[in-house]
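For reference, the chain that follows is the form predicted alone, supplied as structure tokens.
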Amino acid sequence: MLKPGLRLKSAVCEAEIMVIKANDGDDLTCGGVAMAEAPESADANPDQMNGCVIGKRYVNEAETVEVLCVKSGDGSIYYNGDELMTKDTKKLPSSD
């Protein structure tokens, strides 16, 4: 069960994430392999091998899931099937 806070390890290259936001489900997987606390080595889908960057936040479409790469990797992260994208940034309201 996915929840905030929670950090997840990949099985299938060294990307690292914590759920910021979390829906019903726990379908979160990266590199085509599911995500866990302490996941074993597994082969990955070559499809689902586009990357992660440390920093970025990922939200699916409808930004009910939201997570944070706090490792870098491989494996790209899908929720449910389809891969999370990168959430904009906010601008900021000038200070002058």
Contents of the next structure:
Amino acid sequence: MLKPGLRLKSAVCEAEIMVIKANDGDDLTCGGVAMAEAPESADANPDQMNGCVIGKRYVNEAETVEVLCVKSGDGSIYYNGDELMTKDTKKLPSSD
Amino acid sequence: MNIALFLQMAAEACGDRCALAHDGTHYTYAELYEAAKRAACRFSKVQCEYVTLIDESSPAVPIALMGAAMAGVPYVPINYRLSEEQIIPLLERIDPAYLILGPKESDHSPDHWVTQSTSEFMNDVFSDDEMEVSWNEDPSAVAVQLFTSGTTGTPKAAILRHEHLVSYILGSVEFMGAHEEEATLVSVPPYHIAGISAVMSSIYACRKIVQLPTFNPFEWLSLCAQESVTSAFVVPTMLTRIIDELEASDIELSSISSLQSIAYGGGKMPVPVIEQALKLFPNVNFTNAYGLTETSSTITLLGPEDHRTAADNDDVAVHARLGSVGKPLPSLELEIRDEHGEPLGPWDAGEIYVRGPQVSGEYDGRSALDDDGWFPTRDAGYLDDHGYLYLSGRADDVIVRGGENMSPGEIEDLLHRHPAITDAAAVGMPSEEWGEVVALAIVKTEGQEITEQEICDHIREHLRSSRVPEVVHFTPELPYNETGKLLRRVVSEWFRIKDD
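Moving on from the form predicted alone, kindly provide the form predicted together with its partner chain as a structure.
Then the entire complex follows, led off by the chain already shown.
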């Protein structure tokens, strides 16, 4: 079950994510293979290898799912078959 | 979800970058990360339930904060300026703890505690064997516990969970948003929420932290030049002292030309001070941040563009925004409510309520949030037509004269603009006739004269007559705490004593 705070690793590359927002039963894949806390390495789907970048937040179109990439990788992250997009965050002036 | 993630990501993305400068020594993100992991192992091994640090800012601060997060125990920095009698009851509330003590601190420790000096702790976390640690990702675990200053009685322990702090940082800071040459000067104490958020924001932005343990305007300016500082956070009194130092000493403004931005908060900034600062530093971006411990730091911002627009504007309403704390962060909701909890419209003063994922609003395990998740800040203020927030003091500071609610800030703002007055505090004084009346404490500008009568006339001319004080007390200075907060309770006492 996906829940906020959960850390998941890619089975096809170095990528790691942290779940920020998710629903029960959501299915997250990286490079076409399900992400897990300790996945066994697997072969990637070459069509889903556009990469993910540390520090970027990824969301689905409806913004019901959001993850933070905490380690960059070669795979791209999909949710229920759709590629997640980077979320534009409004840049705020530093206040601390 | 754990704040240790910020340091792990920084070490992963730019491990060789300089993370921290302290007294001429520099540390990279990789070094801080390794040290925090070793600290976590030490904390876990002794099975402490809290990690506490009673010292000035030093590299031990981020290491203990992140190490405690990895070990899954709350980090509890305590004000090192408190007396032994004040510290002991606080320590009894966080037993058993791993205690990291500054050189000046006496030995507070009961038997079953682990006590180390900051330098012993630093030696250990840089010499122990390399460790791998895994940490708990439970978002509801307590990350930080801060004791309130206790000016209103026994200090309360404000609880900040990982979910609050992570929400705050992810919502307000871009990962690795800083360029390699950026450096931020941190002179707020480590036991203050601004000291905690400065560490976390800078680590997540991968911006070098330059620590100034004890603020002094000369040291501040020297360190700015020496470490090519690009940004800084100051409390209002610090900014005043920096400006005075620049005018009095022969330090050249050009020596701090690397400085691009100054954020300020932690107390009300007098408008004349920020006006003067904007003139003195025309190329610096100023940001006013308003926040509370219970909200994981900043909740509203008045950004650089707002400052410039307001400063150059002849329109009185727009110019007045220099005295505003700006607009809420996008991830937050903010409302002004009356004493019955009903929302108020623009210009009506009432209590400020906030809601959002960074808001904890929890003390000693009791939540102060209402059923819908709103946090009553106990701060009073109002919004203008454009949603800019103005603070008018603590909700408790509102002076109620014959049923009329008056904000001390309204009177003080007027007096701050008077050339013969350097500082002013308005407080309520008990009155048989009115319930409360206004009493004023005034600091005169050196070399200038102003009488009680002239002050009363000035107020009568510009504000409603109910604002005219019953008593005016002239004093060489007003009492502030070390983070620039006016100690109104102390000022009120002056007028109570006079009654007897």
